[in-house]
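This document opens with one chain alone, in structure tokens, the form predicted on its own.
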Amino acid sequence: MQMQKLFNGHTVFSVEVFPPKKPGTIGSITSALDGISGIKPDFISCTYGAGGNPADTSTVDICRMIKEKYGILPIAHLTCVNNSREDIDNIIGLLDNAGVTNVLALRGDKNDKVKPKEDFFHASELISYLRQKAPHIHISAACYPETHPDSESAVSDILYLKEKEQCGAEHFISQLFFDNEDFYAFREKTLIAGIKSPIEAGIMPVTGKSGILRMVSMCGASIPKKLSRILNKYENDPRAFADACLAYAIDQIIDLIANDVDGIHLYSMNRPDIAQSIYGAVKNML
């Protein structure tokens, strides 16, 4: 399905899940999907394989399940850092066999223990290859409201985003962020650059202090003072911590919807309870 057709008169609400870390245990994600599917998100994306191994087909298998069992549009993450052209061709075959026609094309995280492949160095190169090799596949891509950690500058990052669109990306999902003003400033820059594809805001509800600190250090996001006070005040009170962080995410989403965001992409951490709570609080605003 062409992604732009989803963004037609309402705020899109989508959810991300990830495969089990141990290959061959795909059944363990069923309970998560059972709960998440109940809110009927516009689509569910599934991150790429266990450890970026091209031999692991769990992403495609899960996307087939999302489509066939739950009747929800799936988007398969596809990375190029650990994939050769031959690997990508094989994955395209698997996607076609599963009836999956939407992918999120990414560079992917580098693994110090695995030598990266050299056929694709950037997501834009993967997007161009997919557009040429499999024109029936609809391509989404990532964006970074606070600038990609490897970018030379915020300007070069926006220009690279424009290049992704010109190569064939028709929809963007943002990296997590915790200050909506960062997203609004980024959105304004994309408009100035002439980027027309819809941009979903990526929201990750905080479930643990150490985990979110590790995550932001990897992706270049920042923690505003308001959230930092919550993390510090309630870190030793699990119930209060969970309630406060959930309320923070809901408040973020309400503000984004009120400011006409194209969509909300919820990083669910395979937690259907969190997805259900957040959706229940904002569903009447979408």
Given for the second form:
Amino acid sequence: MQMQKLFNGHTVFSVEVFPPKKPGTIGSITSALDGISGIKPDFISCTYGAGGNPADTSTVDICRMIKEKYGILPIAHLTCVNNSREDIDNIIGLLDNAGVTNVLALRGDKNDKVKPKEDFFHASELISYLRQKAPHIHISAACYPETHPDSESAVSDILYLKEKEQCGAEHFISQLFFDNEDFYAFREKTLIAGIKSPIEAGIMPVTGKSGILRMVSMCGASIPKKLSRILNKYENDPRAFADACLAYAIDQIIDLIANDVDGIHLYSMNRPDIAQSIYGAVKNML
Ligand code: FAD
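Structure of the form predicted together with ligand FAD, please, following the form predicted on its own?
Below is the entire complex, every chain and molecule, led by the chain shown above.
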């Protein structure tokens, strides 16, 4: 599916899932997808080898299921830092076989325990390769409202984002962020740089204090005082914590929609209950 068509005239609402941690247990994703598919998101994306862990074929298998069983557009994440050209060719074959035509092309997380392969160093190289090798595939890519932690500067990160668009990315999904002002400042910089592709805001509802602190330390996102107060006050009261964090995510999304965001990408953490609550609260605004 051509991404521009999806964004034509409405605010996209999409959801991300990840494959079950244990290879060969793909069946356990079904109950998550049963619940998430009920809200009919515009697409569901599935991660690939996240955390720098070796990937198996489960991303493609799950994307096939999203398309065939639930009738929803799947986007398969695909990373390149631990894949050779031959590996990518094999995955293109699997995607073709499964009828999956949309890919989120990424460099991938580096993992000290896995020696990177040397055919691709950056997502833009994967995007160019896919453009030439599989022109029927529509390509999305990642962006970073608070700047990717490996970047020389915020300016270079934006220029490399533009390069990803020039290489063939049609759409961007942002890293999680908790202060919408960071997203608006970033969006303004992309416009100044002449980036035209739609940018979805990545929203992660917080489900645990230690988990989110680990996540932000890895991805370079910051925690504003307003969220920090919630994490500290309710960390030992699970029900209050869940309610407060859900309200925080909904508040963020309402503000983004009111500010004409192109789309909301919900990091669902395979929790249909959270996806349903959030969608229910904002669906009339989309
Ligand atoms: P790149 O675009 O290559 O950028 C990485 C860094 O290199 C940036 O600092 C950039 O400014 C710089 N850079 C880019 N191009 C060049 C260049 N030509 N020369 C010099 N510097 C350059 N990881 C997974 O392993 N699996 C997943 O499924 C996954 N899904 C994700 C989904 C989303 C929406 C996001 C935001 C991230 C996801 N990640 C995933 C994490 C991602 O792989 C990491 O953030 C990774 O560190 C960077 O990936 P990238 O594609 O943005 O890399």
